[in-house]
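For reference, the chain that follows is the form predicted alone, supplied as structure tokens.
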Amino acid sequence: MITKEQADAFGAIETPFYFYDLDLLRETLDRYAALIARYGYNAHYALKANADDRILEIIRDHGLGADCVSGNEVKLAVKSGFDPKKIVYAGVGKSDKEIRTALRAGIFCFNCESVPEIRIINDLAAGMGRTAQISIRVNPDIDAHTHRYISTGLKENKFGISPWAFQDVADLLAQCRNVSFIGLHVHVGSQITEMPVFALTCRRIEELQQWFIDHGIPVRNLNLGGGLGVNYQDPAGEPVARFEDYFDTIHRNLVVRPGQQVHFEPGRALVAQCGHLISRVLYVKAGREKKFAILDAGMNDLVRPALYQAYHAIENLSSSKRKLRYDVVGPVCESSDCWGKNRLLAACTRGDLVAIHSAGAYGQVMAMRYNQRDLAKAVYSDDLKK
């Protein structure tokens, strides 16, 4: 994935530093969006996984909308270019502050995710001389077979509102007139890999509409969520999200009646495979039982690993020699500051660099600077060809 005339430009930058390499995300985008386009969909990247400037750039001119989950993601999404009139947002806990936000920058959609949060919409927007579209995220009970931190469509998670809410919501809206109720929001939970869970999630909102439609209460809007998972094991040989598998599967269960607009929110799928995590070896620490590579980079800069016990696959790219094992760990003051245990790498050596693959997604985006630590900047692959 790292070519060597990369790998060989990388000596001269100090570590750690993420890089993107923009042609592949290019390559992805291009495929994502002639699918959206063969089956009339709509999309609103996830700004969460990467609000990188150059990445939003290229997204927004493959003419995909933002999704936002803070105030201040509504006002990048707005600053960087994409049309209000294509930014949806989602969230359990949206302040005043925040709503207002958005309502002043004239979005498009509001997920709504509990009964008090439409009634505050609707006052906000009262006080303002606004209406505000919006669209509820229902909990639809889904087990998304994934880490529990990244689930979200059980009953147990905080996420969306649960069917036996539903005519509170229809009684509400009854109410409200600064509110207009435009369709659903599902989103069922991250790195999904097993295309039976998103099959499902269709047949499900299927019957969470149609109590909907039964009430009276037309549905316009299926806002299908993301979720898509990528391949961290093996990134080189699967360097594209398998979004043929993805939209085939949605297409052959979603109902969608007619006039209605499907929406999607991708994110990780679309931008974790572009970036890696360049770190150099400091010190090779040889133990009776094992051996340690200790990297510059830490847990500061890709959280990942620590917080989810997340895999990334790591290569030494400065040598071919024979593999090793290694436990390989950065230099933070936590025992959770590891990235693998027991991982076979080229021989390695100090002042080695070492990729962090796979790391486009909920990395830079997700960065600190615990023990005080240094940003990790970004380089990008289009600088390097100059």
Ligand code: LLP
Contents of the next structure:
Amino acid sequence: MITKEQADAFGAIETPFYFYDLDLLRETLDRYAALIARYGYNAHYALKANADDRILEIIRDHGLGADCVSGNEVKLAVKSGFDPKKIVYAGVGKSDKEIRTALRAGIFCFNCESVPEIRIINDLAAGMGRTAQISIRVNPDIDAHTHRYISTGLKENKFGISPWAFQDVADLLAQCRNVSFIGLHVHVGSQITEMPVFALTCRRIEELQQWFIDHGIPVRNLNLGGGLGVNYQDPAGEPVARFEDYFDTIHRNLVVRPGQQVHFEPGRALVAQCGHLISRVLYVKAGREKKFAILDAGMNDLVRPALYQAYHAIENLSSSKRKLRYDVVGPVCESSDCWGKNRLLAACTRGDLVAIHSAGAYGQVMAMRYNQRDLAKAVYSDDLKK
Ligand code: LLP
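I have the form predicted alone already, so could you send the form predicted together with the ligand?
Up next: the whole complex, starting with the chain shown before.
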């Protein structure tokens, strides 16, 4: 929710920009951290969702570690003060340079996504006189019931190691002196809102870890990835994700062996709702059949609708009581640069401020300069209070 005072303060700021409600971020993190503590779990924030420095600082101060998917993310996490002993690193295509960066940083764990990657990490670690802790990212062949571009746990997806390759993993681990196997990792997709998907993941991981235990390979850590979705339809009604339901589902369905540690890698659920993309109406174009509200924010600022047909709630922050239907579009020369079709909004006039909600995750980090457009800057609620 954007308050009247905040909207008034927006008037002086050049649009488009990202507005971050840091109070909501802190409240979200307080609730998340309390549940993590209650169950004795460990959490690593997925930097890919939002790597803004003020946001990282707040997340770090709530005691979370970092989940990275590139050497540069590892470097950024370290620079932002995350404890290297709480950094995990996944990715199907870790380059030698990136692996060396992570080895040098002394991270907690590499989440390995293929058999040859284990060998390379071992050899690079040997060359540096180090031992790398690794987990195996398993491909559990689970349908996450989410958009196919953000579904990662099906056997046709490129992620993780399938159970049929476990024997190769075991044989390789027996030869490798510079990697130490510490556990299993799984991440089946993003924007998952159906709790049974997580229940199924827990049951699958139990079956899969049994294979390692039966082969005399202890599994000390279980990392269940991220994936919890947020309410894009009604962000004001559900500003904080359903963490209670989520952890209750995990707690009831995951078999935790004595001494085992359980890890999570939340991204979207922590940061999506605290971010809004704020823009202005440039023009209202009345066609025969429909009206277009043309905004100054485009797909280059927030690519999710163009890339995944993602829904984001749109609100005209001006005070008009009259409601009309618009196709809300951006200025970029692509027909996919569309924020929403046939949306009911307060009647738009040039200069009105329009908020595109739930833009805190995979928004600013995925921005690009297509059409040579400027990158939208960040504005923080804390600074408006001053
Ligand atoms: N862990 C791993 C290994 C991941 O691949 C991801 C996200 C996460 C954790 C964090 O997942 P989350 O809690 O945010 O669902 N750009 C897309 C989302 C891509 C997600 C990629 N992996 C979007 O805008 O919807």
